[in-house]
Structure formats: structure tokens, C-alpha cells
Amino acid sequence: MINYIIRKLINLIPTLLGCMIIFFLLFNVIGGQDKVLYNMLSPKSRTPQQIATLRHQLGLDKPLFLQYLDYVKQAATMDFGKSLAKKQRIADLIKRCVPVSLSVTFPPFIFDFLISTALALLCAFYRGKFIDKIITVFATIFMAFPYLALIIIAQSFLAAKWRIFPISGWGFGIERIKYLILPWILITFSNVGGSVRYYRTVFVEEVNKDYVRTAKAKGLSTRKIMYTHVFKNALIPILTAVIMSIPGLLLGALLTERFFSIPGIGDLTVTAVTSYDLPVLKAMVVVYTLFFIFFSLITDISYSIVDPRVKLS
């Protein structure tokens, strides 16, 4: 296992290049530097002399290739200087949000996997019959919802009109667990749909299998074989589908901390694409591929300790 982790730890390198060399390209081929250079400066501030002095400061009146290298170094340092929109450094800025995002995502991603895997079971358990299809009618209702209309609705009835939660805003210390329990809901309505879908798919193709009706002519109960086999060799599709979404948890939810004024790593890159903040794009286009490549190798290495049969070489 552990030259796996070193062949994969050494695959990093260039998969974090690749999407460098995209997001550059993007921005320096694609994009046109100039447009973007024009739109980073006030009305005020748009003339030739004021862009040609931002372009020196961003580096980027140097030849492509040196720009690239900058941007190289800046990743193997972590260091990508000063945000220009806020005016504090990157890295700062980052260690300061990233807790914000996970108390965010943090907690609905545990009730999201603990009532998701309780209703596939119950679905599996009873697949077939009423409570199997009324459970699967309202997972599709709550996948086909738009989150943006959820927040709307919520805002306006719960929060605006009912006054049972703060609208918006963000506090100190257990302040801040009242302008957290609304997102919590709605980070939680949202996900579950999708979970209970798919871990019901999973349960049901378990079930199916030959070991399940070998358990049964055994004389196990249907309760045993559901919460001790099926449920256990389900898990490498369920850890996948786990594991992966955890990156996304530092992402935070971008609608949420944007409606909910919750000062995370969603609205820090939001606020970056809406003000034309070079660096702090350069550093999250970073920071998310480091954080995608880490956690599909934890999902790798999770499988052989879940499944002794699978064998990671």
C-alpha cells in the first residue's frame, strides 16, 4: 500500500500542473488579459497608465512562460500574495474561511448520510411495498426542487415573515449556531433526495445477490442481513459517493453563504469571480485540485480497509 500512496502522491504533480496549465490558458489565451485588467479597475481608475501598472503588479507584462513559472512557484509555496479586492493575504484569508465553510457543510453532511442510509435501508427492507414507493416519491420531489427557490422560500416565509430564524448574518462564538440551524435545514432537505436514490439502489442490487439468499436459507433474519451484510458490502459504492463530496464541503455551499452573508470559502471565491480578483482565483483553482486528488486517494485507500478483497497495487 504504501508505494501505491507514493505512485499517487507522485501523480499529483502532474495532474495539479494540468489544471494549472487550463486555468492559465483560460485566462491568458481565452479570457484576453485586457478585459479582464479593465474590469479589475474602478470606472475611475481605467486608463492606460493605471492598467499598464496593474499588469506589472499581477506579473503579467512578462513573457507567458515566466507567468506560468510564477504561477508554479506560487502553488509549491502557497504564497499568492495579496488578495485585490480585500486587501489581506491569500493565505490568510483562506485559514479564516475554511472553518466558516465547514460549520457550514459540515453537520448536514453527517444528517445527510445518517437519514439517507436509514430510509435506502428501510426502502431495501420493504422494497416493493407502500412505504418503499413513498419514501422514493418524496427523495424525487426533493432532487427535482431548485435549491435557489428553497433558500427564497425559506428566507422569505421562516425567516421574514415568521421570524423563527435570523435572515441573514454570521456571529461570534455560539452566536453564531442561530444563523447556522436555516442553512443546516436547507443543505440537509436538499442532499437527501439525491442519497436516499442512490444508497437505495445499492441496497436493492445487495440484496439481489447470492449471499443475501444463502443468509436467508441459513434462517438469519431480514433485519440481521439487511444491518450486517448488505449493508456492510454496500459500502465501497456508498464510500465513494461519501468520501468525494467531503472537497466540496470546503468549498462550502456558494447560494447559501451568498444569501446567508455566511463569510466562507464559497463567497470568497464568489466575491474573486464577481470582482475580477486574479489571485485569489489563481489560489482556489489550487487549493480545490489539491483538495479532489487527496480525498479520491483516501477513497482508494478506504476501500482496502472496508473490503479486504480489493487490493490496491
Second form
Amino acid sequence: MINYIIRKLINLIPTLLGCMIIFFLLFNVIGGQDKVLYNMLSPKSRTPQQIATLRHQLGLDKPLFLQYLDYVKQAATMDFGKSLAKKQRIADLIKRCVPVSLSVTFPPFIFDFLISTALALLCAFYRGKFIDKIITVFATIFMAFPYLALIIIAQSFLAAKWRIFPISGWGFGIERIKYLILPWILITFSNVGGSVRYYRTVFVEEVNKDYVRTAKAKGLSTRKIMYTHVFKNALIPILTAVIMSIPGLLLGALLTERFFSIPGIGDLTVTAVTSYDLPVLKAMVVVYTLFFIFFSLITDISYSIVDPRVKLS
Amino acid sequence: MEVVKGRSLLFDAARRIYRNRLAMIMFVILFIYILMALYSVFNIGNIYNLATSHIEDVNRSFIPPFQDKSAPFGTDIFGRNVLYRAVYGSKISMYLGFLTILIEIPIAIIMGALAGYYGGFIDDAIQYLMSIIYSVPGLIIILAFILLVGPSFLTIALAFALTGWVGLARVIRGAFMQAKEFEYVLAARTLGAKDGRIIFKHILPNVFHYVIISAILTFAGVIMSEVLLAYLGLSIVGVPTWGTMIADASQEVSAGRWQNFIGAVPFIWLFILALNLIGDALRDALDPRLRNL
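Switch from the form predicted alone, shown above, to the form predicted together with the partner chain and output its structure.
Shown next: the complete complex, the earlier chain at its head.
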């Protein structure tokens, strides 16, 4: 197991380097540095001298290969310098934004998992019957509804008209929950449709396997078959889906954060994209990729715990 | 002696879909969308002009929905009929969806087939590429790409296709790895079939249901993501898209202007719903393992 983890961690390096190359190519070959530099500066200071200074400051006047090495060095030390738009150290920005984003996305992630599992089990239990059909239909209808439209409806009715929730904002400590409840509900709603459908497929596929028939033949109750046998086996594909969605939690809910003015990572990313904040984007790519690879490693390890047939070697 | 005629997979699938009433309704809806798109493509009744040109009359601005017969969903700030804009939006969505599929599916098929069929070094190289693209934060790359190159049909489609092909390619790779061990492939090779023929004529038809379903889901995904792009100001400029309309609505509803919302949301919603349900029906019809569910 330890060997496996170490080997996986070593494998992580080329993947990360590759991701950085993609981002690097995007900005240096496709986009053209000039456009980036031009847009980074405020309209008043777009003189050739200013552009040259900024280019030197960011190390973009070096040969491409050396620039890439700089990027690698930054990734290794996790020191990406300062954000151009926010004039703060990027490491601090990220440290501050990640917990905020997690507070937005983590509770809905749990709600989504619990609600979807319960509904999907219900569907698999009564499959083909009325209750299964009605849940599937509603899940499909919800899944097709654009998230932005959902936010618009909720904000204008629940928040603006009926004043059940504050429209948007952010506070300190426990006060934050007041602002978070509506985003939690919305994110859960927007995710449950897709999850229920996916979990249901997994459960139904499992229910049709031979061992279920055997269990039935030896006289086990349907309830027992569902909860002890089917649920455990279906957990494996579900686990993958769930764990692999965790990096997305850290990246935050982009639209939600923008709409409810929550200062999380999603908001930071969008601001960085639209203000051509190259250093922040460079950092985001590395941080996100690291999280992603880390959690795919966790998935592999959890397989070996849940499924005795999987050996890590 | 009576000869029982075998049914082809395609015929069988068509028969099952034909029996599935919900799927048939969704196909009719999809057909209506295609008609609307064609209506806009051929610019019948000068719909392009009606959907885009500003009307220099303050009284025509923000006519509320369900009041004026000529504009059932009302008009937007420039006095443009929201219904025409939504109809025109179906053309834009079709273009975007098809363009993305046209770029993404061939990449996925070729990469998946090469990796799965040949194995060895080619497989390693493609797997490495796939693991990179899979781990890179797709959304950041998509946003950055569109921002740098400028929004157009091609850039948006390219951005989604280049970050999105990995899922399907992995499925195809797995299927090819299994399929190349089967007897029918050995038989084809014994008869002297070349690799290209085995890949495209023999193995690919067996995994093609994955391709169709993935294409439909990609189509739906791109249209949904266009809303996000529009909200960030990165969607196609100058033409009415559903995303742009919803993004406009997000600024307008606080002032009680629901026209854009009422125009665009039912259109995009019903379209995505139809695509999802058709995807489901095709999966059930084409995958023989799911026959008796």
C-alpha cells in the first residue's frame, strides 16, 4: 500500500508538468503575451515602456524554456508572487478563499449525497412502479433547468419579494450562515436531479445481478437484500463519482459565488480570468490540478478498502 | 420450413424507440426545434432583422408578456420581439452543439481506438495526454481560451471539444481493448483485413451506441454551459442566444422585467429535456444488456 502511494505520488509529477505545459502554451503560443500584457495594465498606463516593465517584472522577457522553469519553481515552492488585480500575495488569497468556497459547497455536497441516495434506493426498490417513474421524471426535469435561471427565480422571489433570505452579502463568523442558506438550497437542487439519475442506474444495474437472485432464492427479505447487499456493492461506482467531485468543491461554485457576492475561489477565478490576472490563473491551475490528482489517489485507495477484489499493486 | 428472419440491431432499436411513447414525443419536440433552426437559417420572414435590429420607439421597449398579440412574450429593452430572439437562439444552439460534436467525437474516436487497439507505446502516450486533460481545470482553460482568442462559434466549440473528449475516448479505449480479443476480430484478421478496416468496419459499430449517447450529452452540456459563458460576457456577440437572454434577464428581473427570462428559459429547458430523454431512450434501445429492465 505504502509502495503504491509513493509510486502514485511520483506519477503525479509528469501529469502536473503536463497540465502546466497546456496552460503555458495557451497563454504564450495561442493567446499571445502582448494581448495579455496589454489588458493587464489599466487603460491609462498602456504605454510601451509600461508594457516592457511589466513584461520584465513577470519574467516574460526570458526565453520560453526559462519561463517554464520559473513556473515549475513557483509550483514547487507554492509561491506565485502577487496578484496584479488585488495586490495581495496569491498564497494568502487562496488560503483565505478556499475555506469560504468550502463553506458554500460542502454542505450541499452532503445534502445531495444523502437525498440522492435515499431517492435512488426508493426508485430501485419500486422500480417500474409509479413512485420510481415520478422521481425519475422530476429528476430529469430538474436536471434540464438552467442553473442561472434557478438562481434568478430564487433570488427574485425567495429573497427580494418574500424576504425569506437576504439577497446577497457576506458577514463574519456565524452570521455567514444567514447568507449561505439560499446558496446551499440552490446548489443542492441543481445537483440532485443528475445524481438521482446516476445513482438509480447504478442501483438498478446491481439489482439485476445474479447474486441478488441467489439471495432471494435463499429467502432473504427484499429490504435486507437492498440495504446490505445491493447498497454495499453499488457504493463502489458511487464512491468514485462522489470523491471525484470533491476537487470541484474547492474550486467553488462559480456562478453562485458571483451572484451572492461570496468571496470564494470561484469568484477569485472569474475575476482573474476577466482581468487577465496571469499570476493568479497560473496558481489556480496548479492548485486545482494538485487537488484533482490527490483525490483520484484517494479514490484508488478507497477502492481497495471497499472492494476486497481490488489490490493496489 | 419456415425461415425466421433475423432483425438487425438498428431495426430492433428503432422498433423499441417507436414503442417508447415519451421518446417519440421528445423526437417530435426535437424536430420542432430543428424546424425553428431551419426557419432562422433560411431567414424566413426576415427573422434575423426582427430579432436583432433596434427599434427606435420608446413605446415598443419592454412591452410586458402576454399583452401584445404581435409579441406574445413581450419585447426587450430595444423593442425586439423576445419570441423571435428565442426562436433565432435555437439556430445558434444547434450550430454550437453540432460544431462541438463534429470536433470532439472524431478526436475521441481516433484517440480511443488507437490507444485501445494498438496498446503499448501509443497507448501510454495517449493515456498520458488523457490524464493531463482530465486533471486540468477545464473551466479555467475554456474561459481563458475564449477570452484570449475571442468568442466565436469556432473558439467556443473548440474550447469545449478539446477539454471534453477524454470521457468518451476512455470508454472507447476500454471497449477496443476488450473487442480486439474477440473471435470476430481474429476472424477478420485471418481473412486479411487491414487494421483500418478492423477498427472502423468491425469494432467501431459495436461501440457506436456510446458515441451517439455521448454526442447527445455533449450537445446538451454545451448549450447549458453557454449560459455561463454569456453571463461572464464570453458568448457570441451580436446574435441572440438563449444564454445571452438569460444573462440579460439576470440584470432585468430586479426591475420587474421578465420578458427575456420568459422568452429564453422554456426554450432552453424543453430542448435540454428532450435531448436528455432521447439520450435515455437511445441508451435503453441500443444497449442489449439493458433489454429486460
